[in-house]
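As structure tokens, one chain now follows by itself in the form predicted alone.
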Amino acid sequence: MIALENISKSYRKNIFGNQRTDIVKDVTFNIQKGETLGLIGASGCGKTTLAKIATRLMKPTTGQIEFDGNDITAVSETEMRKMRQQIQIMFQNPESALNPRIKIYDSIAEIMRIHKIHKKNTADEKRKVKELIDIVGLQEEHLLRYPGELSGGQVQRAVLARVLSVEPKFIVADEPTSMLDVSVQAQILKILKDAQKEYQFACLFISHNIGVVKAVSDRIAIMNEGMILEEGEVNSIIDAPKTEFGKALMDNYYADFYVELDRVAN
């Protein structure tokens, strides 16, 4: 469904442009229909930049992006707007994704109106919104509220409903649960996985939390300093990483896990 080949992104370090810094370096991966690739790495390693490139919110300096069999690396912004229905992204802070002056119903329905899926306030639009809030676990009363009147978990559910409203083929989830309580995280992750089973979208799930990535991913890629160091099946990467950086990540993961077990036990 989505394939990135030899993707790099660099920026000028000075006004003369004779020095550049690489944020993403020669990244290659692909994600199939109905599959989730988990991307883990420390803050500042280039994960969000890669997310923006994968969704073509940002153009790569070099490399190729192929989506659903089409090269979208250098298509115009006008052409990309036509494709936005099929490529969606969830960011870390759900509140920033919704207009605080628009009620939840219109926030969910707005994207369907933009892509001319349903006309405003028609029976079909209302039926679709009702179907979506049932999927993400919101109540009809939430539709009449503003984002500021909902909890963080409820807002993220509304964001997910909005994303699913256009039935995308590819979703990037960039740290979508990092600002939520653990119990709410688990609920959002289950909703995301259940929705993927129904809609069969490809998903790039980005997080620094290995436990969260393990819960939702089919494969895992480890990123550091702009590069993909290793990629493979979930258990093989977590149980037997091949790189020193990967081993250090997993050592910290298991150390934190056993500390939490000890805390709960006592």
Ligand SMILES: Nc1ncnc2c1ncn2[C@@H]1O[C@H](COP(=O)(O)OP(=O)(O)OP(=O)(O)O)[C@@H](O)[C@H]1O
Second form
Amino acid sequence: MIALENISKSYRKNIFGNQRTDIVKDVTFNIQKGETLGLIGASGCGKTTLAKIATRLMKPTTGQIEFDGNDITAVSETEMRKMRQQIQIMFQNPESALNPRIKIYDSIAEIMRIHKIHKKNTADEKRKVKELIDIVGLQEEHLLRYPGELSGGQVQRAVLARVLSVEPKFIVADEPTSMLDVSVQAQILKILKDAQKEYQFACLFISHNIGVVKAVSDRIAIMNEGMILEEGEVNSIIDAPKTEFGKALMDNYYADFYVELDRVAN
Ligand SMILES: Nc1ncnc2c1ncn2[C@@H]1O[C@H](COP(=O)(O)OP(=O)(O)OP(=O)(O)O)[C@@H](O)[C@H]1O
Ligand SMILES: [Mg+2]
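What I would like now is the form predicted together with this ligand, since the data block earlier showed the form predicted alone; can you produce it?
After this comes the whole thing, all chains and molecules, with the earlier chain placed first.
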């Protein structure tokens, strides 16, 4: 569904000269339909930058991006607009994910309106929004409130409903649950996984929490200082990392997360 090839991103380092600093260095990966690639790595290693490039919110300095058989590396904004419906991104901070002045109902319906799937406040739109809140576990009363009148977990459920509303083919989740407590995290991840089974979207899931990445991913890539150091099936990467950096990462293991995830799943 999505393939990144030899992607690099650099920024100018100084205001006078033209020295550059590389944030992402020669990254290659692909994600199939219905598959989740987990991306882990320390803070500042370039994960969010890579997420923005994969969704074409940002252009890479070099390299190629293919989405659903199309080269989208250099397509114009107009062409990209048509594809935006298929590519959705969820960010880390639920507070800034939704416009604080827009009611939850309108936030969930907004992307469908932009892509002209339903007209504003029609019965069809309301039916679709109701269907979405049932999937993510919100109640009708939440729809009439502003984001500030919901808990962090409820806001993130609304964000997920908004993202799922247009049935995207590719979702990037950039630490979507890192601000939430463990039991709420587990519930939201389960909703994401269940939705993936139904809609078969490809997912790039970013986190520095190995337990979280393990729970949702089919494959894992370990990133450090802009490079992907190793990549493979979840269990082989977690049980037998090949690089020193990978081994050090696996020592930060959140065992209690699994207990909570089992509790929610059963
Ligand atoms: N527009 C920019 N110009 C220059 N440098 C940038 C820009 N955006 C990000 N950076 C730098 O790129 C590096 C990687 O940032 P990025 O946000 O991708 O890291 P991250 O892996 O997502 O970190 P975290 O886990 O903390 O979210 C950082 O050192 C950051 O300061
Ligand atoms: Mg980040």
